[in-house]
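Consider the single chain below, provided in structure tokens and representing the form predicted on its own.
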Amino acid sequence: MDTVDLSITALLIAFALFIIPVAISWFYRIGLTRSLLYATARMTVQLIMIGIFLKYLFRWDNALLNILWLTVMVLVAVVSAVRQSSMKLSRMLHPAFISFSLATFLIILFFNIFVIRLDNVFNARYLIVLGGMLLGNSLRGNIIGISSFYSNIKRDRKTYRYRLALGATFSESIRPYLRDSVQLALKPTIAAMATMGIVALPGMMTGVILGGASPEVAIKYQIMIMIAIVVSTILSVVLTILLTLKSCFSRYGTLRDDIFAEK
């Protein structure tokens, strides 16, 4: 069975549901009406534009073009993660881009080569779609992990320096903060995995089923993508922290004051 197409009229009917949150926001003076409408309008325009672009990207299916587009996606994700983690972009951009790129490309290529076993590992439908799912789902974890690592060291500055003064190495001093940051970054994903299939049907599985595949196939793809998300999140968080240590700490192991963005 093919996926049922939605007409413009059907989409307008769906938009009518926004009357509910807008009415609640207005009645209780929550103040979300403007931001909600702005986000909805921006989402709609962006999705229409990317829908047109992907249509031709899938039709051309050029390996270099596919890699270039995924690189752009990684760059946008990095900028978003750094800005939302309240860190200076100039300090974090280069190492974060390297870590995000390694985590994303390596995992996608692993699955395309060894799991899905594609003849063309740079196939647009798999490279771009899987890359988008990895980046979208691991983005929140990266924001939490990066921001908590540096903000916790800043907050515990005296304790951190005390460890160094007692003779702890730099690696030993940052280890507790790294551990806590990775735990926080993975908590949302682990919680989602624990209730998946019982509390909610995940997006990947729903999309594959709506695309006409059987539930058995959808389940296999969902398990695959969740494994990829977990590995991508932990790998990108740890790599980003490790690769930014040199630019965020002094030669004496103390945290620099100019790495945080001005509020």
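Just so it is clear, the model here is predicted, and its values are computed rather than measured. Numbering follows the first chain given and starts at 1. If you superpose the two forms and keep the largest set of C-alpha atoms that fall within 1.5 Å, you have the rigid core. First, how it differs from the form predicted in complex with the partner chain.
After superposition on the rigid core, the Cα of residue 255 moves by less than 2 Å between the two forms.
After superposition on the rigid core, the Cα atom of residue 22 is displaced by 2 Å or more between the two forms.
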Contents of the next structure:
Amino acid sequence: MDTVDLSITALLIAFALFIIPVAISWFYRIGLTRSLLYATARMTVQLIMIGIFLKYLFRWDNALLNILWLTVMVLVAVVSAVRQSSMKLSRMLHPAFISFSLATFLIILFFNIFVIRLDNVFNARYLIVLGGMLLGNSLRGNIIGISSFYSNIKRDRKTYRYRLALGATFSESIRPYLRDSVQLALKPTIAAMATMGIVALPGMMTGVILGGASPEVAIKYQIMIMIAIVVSTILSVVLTILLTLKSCFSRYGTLRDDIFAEK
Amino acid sequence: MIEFRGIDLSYNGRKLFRDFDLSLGRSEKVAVLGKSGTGKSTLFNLLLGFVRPDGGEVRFGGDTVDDKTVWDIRRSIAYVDQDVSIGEGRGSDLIRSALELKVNASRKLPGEKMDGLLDYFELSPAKLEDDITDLSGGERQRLAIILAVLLGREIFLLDEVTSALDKDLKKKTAQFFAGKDSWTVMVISHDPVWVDNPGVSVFDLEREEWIQ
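Hand over the structure of the form predicted in complex with the partner chain; the form predicted on its own is what we had up.
Every component of the complex follows; first up is the chain already shown.
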């Protein structure tokens, strides 16, 4: 079964549904119309552009170009994660970029080589689409993990220092905070896994089924992508924290003051 | 043992110390007095490497406190801070996690010693199973003191550790620390129980001089 293509007219009919939120917003004076229209316009333009871009990327399917594009995606993900984590970009950019790249590339290559067994492991269809799913889904966990680690140590400054004063090594003194923030970062993903298929049909599965594959193939891909998301989230959170320690703590083991973005 | 030499330090644009000197010999007991805002707690923070002086040096046991020595220095000091920010969770877990740190790994699990300390400081063992945040200020202070003693170290930095204790307990606490000959004790406190103790020297931080 092939997917039914949507004509431009069909899409315009979909946009007609916006009468509902606009009417509600107007009636109750929620003041949502402007931001809703702005976000919709952005989404539409961005998706049209990425659609054209991906079309050529898939057509050329050049390994180097694919890697380059995934790197750009990682960079955008890192910048957006750091911005939202209230940490200073200059302190976090390098280490977070390294850890996101490692976590993303390693996991995708593992799946492409050992699980999907592709002939060309840099195949655009798999590299970029899987990469996008991984980055999109591990981003939230990373933001939660990184910002809770540093803001908890800042908030608990005295307790943290007390632990140092007890004679803890640096790694002993940060360990409880590392544990808490990784737990917190993984919580949404683990909760989503536990209810998967019952509460909601995940996006990947919907896409694969609409794309014409059978539900059996779709669930196999969904299981694979969930494993990939969990592993890459935990890997990138832990790596990012470990790699930023050096620039965020003094050699006395105390947290630097100038690592948080000014509000 | 502990020496502050020509310390200059500004904090938030205010000059806390200007060419400040103070030294303590081994096994001395010293109470530091001074109004709030005179930098009493900062002295401890300097020694523990949480604050660095703008000028001068802090020395401990012959070593200058720097980013290399500070880790060992912290391991030979037992410190109790003013707000007893010792964390959350059960008191018994706090003690266990402190004794599980590498530096304390050689220490035996507290048995008799712990019972003796709980008894002396009149803290019921049942209180160890309560969440630290549910304890009263005085109970928390006693828990922190007991943990500090359990570490088996000989140098104590005690920041206002008797403020929430009743009169009898204040006295017992001061006698406890003043009575240990080999211990070096530096205490920040307004409580007369320390000042009136004959074994304790008193340093006035505002006038920068010994008054006893």
